[in-house]
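There is one chain below, alone, in structure tokens, taken in the form predicted alone.
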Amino acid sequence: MSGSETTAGGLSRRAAYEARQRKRAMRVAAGSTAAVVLALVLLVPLAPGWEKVQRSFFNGEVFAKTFPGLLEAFLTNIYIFAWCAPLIAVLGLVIALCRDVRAPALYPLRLFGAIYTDVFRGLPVILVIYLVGFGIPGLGLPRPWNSPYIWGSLALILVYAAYVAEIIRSGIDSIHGSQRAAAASLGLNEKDTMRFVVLPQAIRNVAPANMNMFIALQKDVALLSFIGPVEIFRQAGVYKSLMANFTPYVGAALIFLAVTIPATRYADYLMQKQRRART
């Protein structure tokens, strides 16, 4: 009998067996992870110190008080989100382009992208918001132009842009030179082959990429609580010193996963499907 002949629910030999080990890989993996969650619940709060462990992290009372709070201080995390993304997807835009520039006369352009994704790639986020947070804001300037929230989010946007560019840069990179050339043959320039043919392409391939870019911007804005916007990670520092109890933080982190594993699965989702199509 060949792979190809058909068992009695229509399939071929070779699909049902693929089938059975799927569901095979899924018991054990079902199996394992039970094991494994049973063996955390029965041996954890064996340990010595775990009753203390629990009345500070994990106090009911001081999570329902609290939650509602770090709920209201996440929205602040929310608009910095709002303002920051898509200024970093423009001026990440721009940022690829001048390194794509191929034409002699636009060196400096080209010399000025390569430096400023070396620069901001190359600093840690955390220097970069008290740079520009606290050292901008010290020139003396006018309200609201010293408001930590405007120049903690442009230090986000500009490491976060600087990332952004790369990645899109790989996209452009991607896209084989044959279509522009296809472009050119059909009387496109340089700038209408770039808009048209190769942006389009290279913006759809690295999507999941920068995705997954934005997912770790929206945690990395709770550092901009170092130089002073109330968002949920200073609003759980404050219910921690007035509660004397770690559970607040808890509660911000439960926020977070809240909002970012779906968004991570779903980036996931992006990522396996552009590698179906390729494949």
Second form
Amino acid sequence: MSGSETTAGGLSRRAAYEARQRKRAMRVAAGSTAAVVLALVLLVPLAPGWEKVQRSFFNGEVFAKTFPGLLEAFLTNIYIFAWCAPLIAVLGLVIALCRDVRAPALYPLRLFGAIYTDVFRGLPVILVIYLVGFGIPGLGLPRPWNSPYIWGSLALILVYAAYVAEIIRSGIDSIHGSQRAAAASLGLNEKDTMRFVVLPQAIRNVAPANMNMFIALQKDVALLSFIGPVEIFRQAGVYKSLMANFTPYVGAALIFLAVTIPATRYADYLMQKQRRART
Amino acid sequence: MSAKLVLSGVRKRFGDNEVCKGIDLTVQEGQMVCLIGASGSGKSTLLRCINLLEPVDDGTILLDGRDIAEPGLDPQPVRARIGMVFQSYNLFPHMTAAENVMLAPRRVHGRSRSDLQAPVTALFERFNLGDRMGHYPDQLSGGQQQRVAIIRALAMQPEIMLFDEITSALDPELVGEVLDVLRSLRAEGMTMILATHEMAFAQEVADKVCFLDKGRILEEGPPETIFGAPREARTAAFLSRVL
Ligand SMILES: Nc1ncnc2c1ncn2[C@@H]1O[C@H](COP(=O)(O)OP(=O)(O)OP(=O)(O)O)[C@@H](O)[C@H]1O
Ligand SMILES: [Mg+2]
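Moving from the form predicted alone to the form predicted in complex with its partner chain:
Once more the chain from above appears, this time first in line as the rest of the complex follows.
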């Protein structure tokens, strides 16, 4: 009886108790956070090298001068990301499907898929970028086919497609055999079973994992700066040399975080939602 | 009446475990055959062999006189003629009830959505699900899901329906609505094989009851005989445990 009794506010006794507890926990958390922040603000400037660090990393004047240019350079990152991402999704899907073929005649595809994922997951991204980005234009291709934008992007696509393929494959494996059995019992062939029954569920299941891959890709676009494209990291380097000051790197970091933190949060949110839906 | 389905000497093993040890079974056109037997006796495996979800090791399965258990035969056209409903419904969770039902007729029989609209709606209405066609499986009760699964199999206009303990996962108050569907199918003359633990139901509707024991059909006959005066001691022992 007492468990379902409600108080004047319409809350059950338990809900009222939990609300009180939550408020208390919030107060404690806010208090301790404030204490830590205060300590940092007061103590860090006391460090002997602080003034030098502040001048070369947190210089307001340099920041104001370079930030617009950095933002503009970041557009290049966005372009590269925007054409790589769909190609990675397509290639990743193709590789994942290659690894799932059963027909003996298609065994070479299966082998290719396995080797592909092993090779490109086994190499540092930067190494692939160097090999592809310097190697292929080195063949003496005419313009515009010698552009580092093309070959650098290809390197990213090759590497990330290998990871995405593995993620999609794990999604395919996660679909219970009873779904395939149900599809087969209706007379659907293997191709239709994959296309209409297994893949849609698999891709939905691994969407958060793939989203994390694309966040990593967003960051790794900066690696292309090593073979030429002037994206934000490279631009920050240019500013650093011009002004003999590291603040542009801090500006670049802020721009990256402004994109990656919301995206990561969103991926986490999706992942949690999925976990809740499953239980 | 003619024999729709004739199994002779059907054998199936998983590794060292022989689950079907030479099964002979004849199902007449329009008959309802019930498979009963203890857990692990091979009821599900036998049904899965009949619609070729499991390849048969030995023996023949004649469907309208043609052997469908022949190794190397393309199983898809056969499966399209035999409907199967599973204990765990196995609806496709990312599709609405109507999409679940239309997928196979569209892909296997090449029918268009607009063609299917009328007959599929009629099926849903026949089983009192007319207002649930746009729902996803997780928005339906177990009994409703199982009825959608039956509609999904029926939409392929199968010649035989196989039911594998289709009420076992249901809350007791939902069992009745699914059994009503089976009664209705029986009334229209559908050929059916039903693995079941619902002995009362088997007794009520079956034309023939087969008692499976360790991969063999130990005894078969009309329900009055099997339930009233079983010949084998094992059958009697099993029935005394479950009745
Ligand atoms: N895919 C499989 N691989 C290996 N063994 C299997 C497989 N499927 C079934 N078996 C085995 O076959 C035997 C019969 O199983 P089956 O599911 O056909 O029994 P059943 O009569 O349907 O039982 P229940 O009433 O519990 O559903 C069991 O011993 C089981 O472990
Ligand atoms: Mg079973």
